[in-house]
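In the form predicted alone, a lone chain appears below as structure tokens.
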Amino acid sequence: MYKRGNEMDTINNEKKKVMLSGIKPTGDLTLGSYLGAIKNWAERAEQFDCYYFMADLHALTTRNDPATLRRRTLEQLAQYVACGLDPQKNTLFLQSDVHEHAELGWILNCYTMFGELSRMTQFKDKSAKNAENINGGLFTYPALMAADILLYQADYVPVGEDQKQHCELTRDIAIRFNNLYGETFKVPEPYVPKVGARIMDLLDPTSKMSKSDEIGNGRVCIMDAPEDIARKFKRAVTDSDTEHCVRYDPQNKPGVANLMSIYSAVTGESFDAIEREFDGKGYGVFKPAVGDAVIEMLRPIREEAGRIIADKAYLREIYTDGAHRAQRIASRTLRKVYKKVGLVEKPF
């Protein structure tokens, strides 16, 4: 059974810097996600008070099959726990379970300028990809993202290149609000995480492996069956030269370099050691070996995630307790904001 942390855990967490990250449940977690980021997250709990939420409200900016969105939200939570995010050391919850996100999101909409939202490059990119569904939520979701962060008085927000602009906007909104009403929000800092392996698509090694890849033949997902993983690696792009040697040369042999990066991240071997191990053996030996190494690394994660998903009561305990813990902090911030902007104090 899952047990809540005791009061001493809460006291200790309050002394730590706060880190927050939201994950949109709109695709399957990939090998790239795990090796590039998630693998390093477990150790953050020793240094930070970490909040991780499934950003299901953000997912509504695109059209989803309702049953699929619910399934993916819970499966993604289970996968994060299986990857090492201990729910007793990290606050794990569903965004929609903490209503303060939506409430503060609306208030911050009123303190975010139209011009600022118009300059968001992600809005432009997503609008181009979803021309038939350019909705208001797609335009204003950076204000909800700011609410996600500012509710918990986060010190740090892990950001990739595509999220830096949103973090800057969050800082601008917090500073603007603080200047108008006095110190209310902590102004967060972007956190450049420990860089894991940069994993590229198996069929297009010039593109990052992505969970949004609709076809999926170039990506490996955490929950893929072993036979599917083996098949994908056997079909992975290498290069067109005639020597067929395993050599790390990202410029001229990006496919081979990507496979070597994966094998190195999984086994811990250096590129030099990998070159020696497969010297003279060719791609027909190398590609299946990479696939086998990935299969064995993912096997315990896949099995644990499957166990958690099947145990609906345990999974519900995790996100229910996480929501309670998150809401204690979020409601405190929202009450302060209500008072600052002139709203009548909530009667309950």
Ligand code: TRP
Contents of the next structure:
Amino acid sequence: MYKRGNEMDTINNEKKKVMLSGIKPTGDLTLGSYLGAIKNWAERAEQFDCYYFMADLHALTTRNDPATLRRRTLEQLAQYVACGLDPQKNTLFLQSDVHEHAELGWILNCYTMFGELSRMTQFKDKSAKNAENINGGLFTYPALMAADILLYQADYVPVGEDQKQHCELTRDIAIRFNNLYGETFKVPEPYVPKVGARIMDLLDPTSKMSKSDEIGNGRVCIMDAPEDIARKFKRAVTDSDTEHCVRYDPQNKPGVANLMSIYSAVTGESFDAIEREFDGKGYGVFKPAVGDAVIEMLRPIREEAGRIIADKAYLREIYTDGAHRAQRIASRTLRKVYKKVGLVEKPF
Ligand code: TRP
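Same protein, different condition: the form predicted alone was shown, now please give the form predicted in complex with this ligand.
Whole complex next, starting from this chain.
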């Protein structure tokens, strides 16, 4: 009886697994990232203990206008909250508000090899594109990212293809440290998120709708005004055939297929149902209909984000509370690390 009771206790007290992700404050959220990913994040909080932070320290590895970086950091946080990330159910904070990130980042730099950092494809790409500013931070970026993750003993890191290598390196660093000093860090696993709709550029449907494409006519942002969204959909490319009918054929009609994917993700309708709905109606009817559906879906999100951005006190409350909660966990890990590597225990 006694033993059984104990087992039940451990089951009942079993903690949720920790999931963590950093988001660089580089620009407005797009329809692509909303439908493809963020839309599904709200429900994650039921299953996981989720941490999301604005990776403003990582943003410093490229040159930014200071006022723009500050504004974007806060706007991005507001947009995520408006998309459904509940600040009560998730820990939302700014990376720079939890100084443990920079501190553990430094220490992990000393356990990350020059050769490893030299092999990172993102470093190679970024330094090729930005030859005039190949700074040390750009090079050691993955050590800070490892610190972000390991501070929270994260079980899962949801990552896209471009961050897989950094996650792999984080695991190597954690394993190396644990081998030297005994169990200190949880070795995190990459988490492949449930795939949402894959949304392509409206003007170039063979490439993904990108967050950092500056021109923006092929890209819809969640903060775009309704008239801009309407215009972008009216100008969306369809196809050059003469059939002019709404039919799902991603090989031959990638533009139409993309618009159908968007319409389907917004309305929940199947491709068959969409084909029937627009049978005989042509693109002149279809394109504005997709635009309208997107406008109505985004309207409450844009309005909510606008309200949050305008309410500075509320926004501040969100990231203050988030930073406090995050720091409680982060400082525990950092103290453990200080002790293990031989730093004198903090006197405060
Ligand atoms: N490097 C990530 C990116 O460019 C952002 C990031 C920083 C991150 N720290 C992280 C992602 C920790 C996941 C976990 O998108």
